[in-house]
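Encoded as structure tokens, the following chain is the form predicted on its own, with no partner shown.
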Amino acid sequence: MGVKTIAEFAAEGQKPEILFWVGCAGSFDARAKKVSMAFAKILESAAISYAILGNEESCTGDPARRAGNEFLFQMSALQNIEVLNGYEVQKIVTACPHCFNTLKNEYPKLGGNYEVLHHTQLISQLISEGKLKVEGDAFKGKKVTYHDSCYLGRINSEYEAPRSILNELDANIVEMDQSRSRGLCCGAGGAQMFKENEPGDKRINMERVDQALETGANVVAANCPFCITMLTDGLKAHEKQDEVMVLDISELIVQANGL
């Protein structure tokens, strides 16, 4: 996509306004890349000028930290700080909500404070500031339910940004019998995304998609790619993936918009 690293702007001795954060999951997952790429498409409609760190990035720490390796964390955490100072960094925006956690709330204890925004944060200031308008009727007369994740939702209290953004598009909204303050997890948060299974009668992500099909909705909208695995995965043991989308709040306007 031409995406300029921070290094390239450097080196022509310029700032870009934004530091994209792209996350590990956005960077190698299948699934959460298509939602980088959109984030991407929505920044340069949006003419606003922005750079990703690159091969320079690496994991915030989150999963260690929740795993309970805090010295694995505060390895990782130190490493990228002096990156991001290295650069002058003040603005971020990263679409997981685990990255915007722990870059806004917990870097600043080891000396890297800067502003955090979650990609509908961005979203949503773009549109009501009028440089980003959601146009099209690619989800006209379309159910759509939105699933809070934790780590934006009751960690961060934000519920108002994502579901502004869904009001823009031709759709109904319909919410799910638990949500915002009382949103269920998807199951993975926590670093449970990377441990087996432990004892009982069923899995979180497949009590959550049962909630988010009950609403009878064509598309499950999120903005996490660990909740977008686990609630693809709960649609594909009901075998709803074909009836059901999962779709990223980004990728909805991008297909909104055509772009």
Contents of the next structure:
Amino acid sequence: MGVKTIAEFAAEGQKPEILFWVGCAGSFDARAKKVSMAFAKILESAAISYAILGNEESCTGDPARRAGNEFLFQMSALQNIEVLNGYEVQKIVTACPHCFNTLKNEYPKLGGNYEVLHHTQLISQLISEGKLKVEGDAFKGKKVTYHDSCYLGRINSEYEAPRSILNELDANIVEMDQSRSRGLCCGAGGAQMFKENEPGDKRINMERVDQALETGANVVAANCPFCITMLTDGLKAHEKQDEVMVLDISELIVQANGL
Amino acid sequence: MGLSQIIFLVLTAVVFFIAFKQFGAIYQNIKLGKDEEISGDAGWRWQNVLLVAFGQKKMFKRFIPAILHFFIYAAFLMTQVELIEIFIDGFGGVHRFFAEPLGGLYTFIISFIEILSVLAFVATIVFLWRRNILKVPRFWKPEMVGWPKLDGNLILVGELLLLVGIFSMNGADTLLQQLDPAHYPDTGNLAISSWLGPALFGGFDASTLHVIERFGWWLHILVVFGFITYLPFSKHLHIFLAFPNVFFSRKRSRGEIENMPEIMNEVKSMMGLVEDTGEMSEDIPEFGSKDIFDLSWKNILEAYTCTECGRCTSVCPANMTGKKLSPRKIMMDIRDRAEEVGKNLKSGSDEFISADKKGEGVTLSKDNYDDGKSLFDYISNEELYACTTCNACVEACPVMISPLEPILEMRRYDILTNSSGPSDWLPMFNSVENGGAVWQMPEERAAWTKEDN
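The form predicted together with the partner chain, contrasted with the form predicted on its own above:
Everything in the complex follows now, all chains and molecules, and the chain you saw is the first one.
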């Protein structure tokens, strides 16, 4: 698949409609790379003109800022803003709610003003505009539960867009005990992803996985690469990884449409 | 002027004097925090005051405690109307000043208060039961031992006493109105007392009834006085502070962590984005918050507003899984530290002047204060570094407190000023700084596009 960089667009004297911000996980994490690919396929099938930054993209600085390393955050952010503004980027979509949050809510103070969408928001828009149709019955009758990530849900109040996509699947959607604004964290946020847990009785991802298993779902739909890692790890610890799949919403669409 | 009038007058004066001093001290303690202007968006602020503080919108996410709390709250608000009469009667040596002029309206108001009072009585009993017998987990966390636990119960017992006062007073009064109509003006048929009075005190003679009525009246006002002087030492300050706290809450998006302009400017000049002014401060700069002086005054106001309900802690993923972090404890620690500093400053003792600022004629102030302690003596790194920034605590707080803000401020101090923090983070910091990614990766960032999927 030919994913073009924004520099390639520029070399042809063109500008893409939207920039796909891939993020570190989407670029390097083996599991999250599959999500990037799935989302790229969706963009392609909806005939969206998009580009990535490629090597000009770097960490938004989210984990640094939340760890307390403001210096590193500012360096990362200002560098990214210079690149984004250099290409006169106006609209950004990303499959990572941490990147989404930082680009949307924290870059404006530093001089980066863009329209920022989470990929579930864009997909939901494409569906309602008729540019993307969810076909097939890959998930018909299957029990699917949805895990609200903190940074998309509670922090940015986006509960509906991902659910509206799931509703297209003809699946049996079951909510966990804690969902929407009460959704339980997967345990990765606030740079916890990059450190060992503080002492306690249980890992947070295990708590969340227990809630997901309680629903009896075959699929846990997620919207964040770090949640996917955490939930998958939790399922592995229960040796349930073959019975219950953790999939990004974009992957569900790709499977349903056979893309 | 009768003796009881004099006693009432003196008591009122003493209570208001003590309250004025104590509330003044709290105001001073809040001002120990950093100056920060919070203004604008008046419409949004008043809307919050109306919906969140006055209307308790965020409480109603948990319906049962919300409705019980609402009974107590409504009874408390309405009783203030009755309190006006108590003050007029107390100062003027009159009895039920409003009964005759208001007539039927008086019957309605007092009846309304009585119904709310019964509901509040039931709610208070349920609350005591939830706290002590049902042992709702959020009331039994490690930070809720000793004073916080006693404080919660004292308030509830005080409420019961107050209600006992109201019904003794009104109940005896309804009987006295028939025995001695010259001194006891007709209140009409009060919703509760008109049957509760005869049921409890029926057949008592006038002098006994008079004692019961006076007992109820004095009990009521004494509990109110006690309450006013007790509040400054209690978690119960939320009944007042919830309003300014909600009014001054920050409008910025929940996902936005406060920018640090001083660091932004430094990084900008480092990157050549702005001209370097060449001005380097002699002092080694301190970033983040080590003590209450480095927090915003708003954070300290929040600490005093916290009523230790523990909704934050009960939804905290770290706390839920047995970690030491409890968002409620963070707020309690900030308040306790502010109290400690406030007390020391008030003592004026030289021992609290920092060594390098001690000297002839130097008086203790918040600018030279140093007692060798800080917030880090209250809050451990283990607590700070257990936070996932998930905002569940922020979402849960009924009065818009953010325990997350001070946690991040203290992380900033530890990371930026102490150059400390979890060693696990160093590889991530290094990778972001040198490779622009959270992991050190050998391949190109766009390599995934070439992979076969």
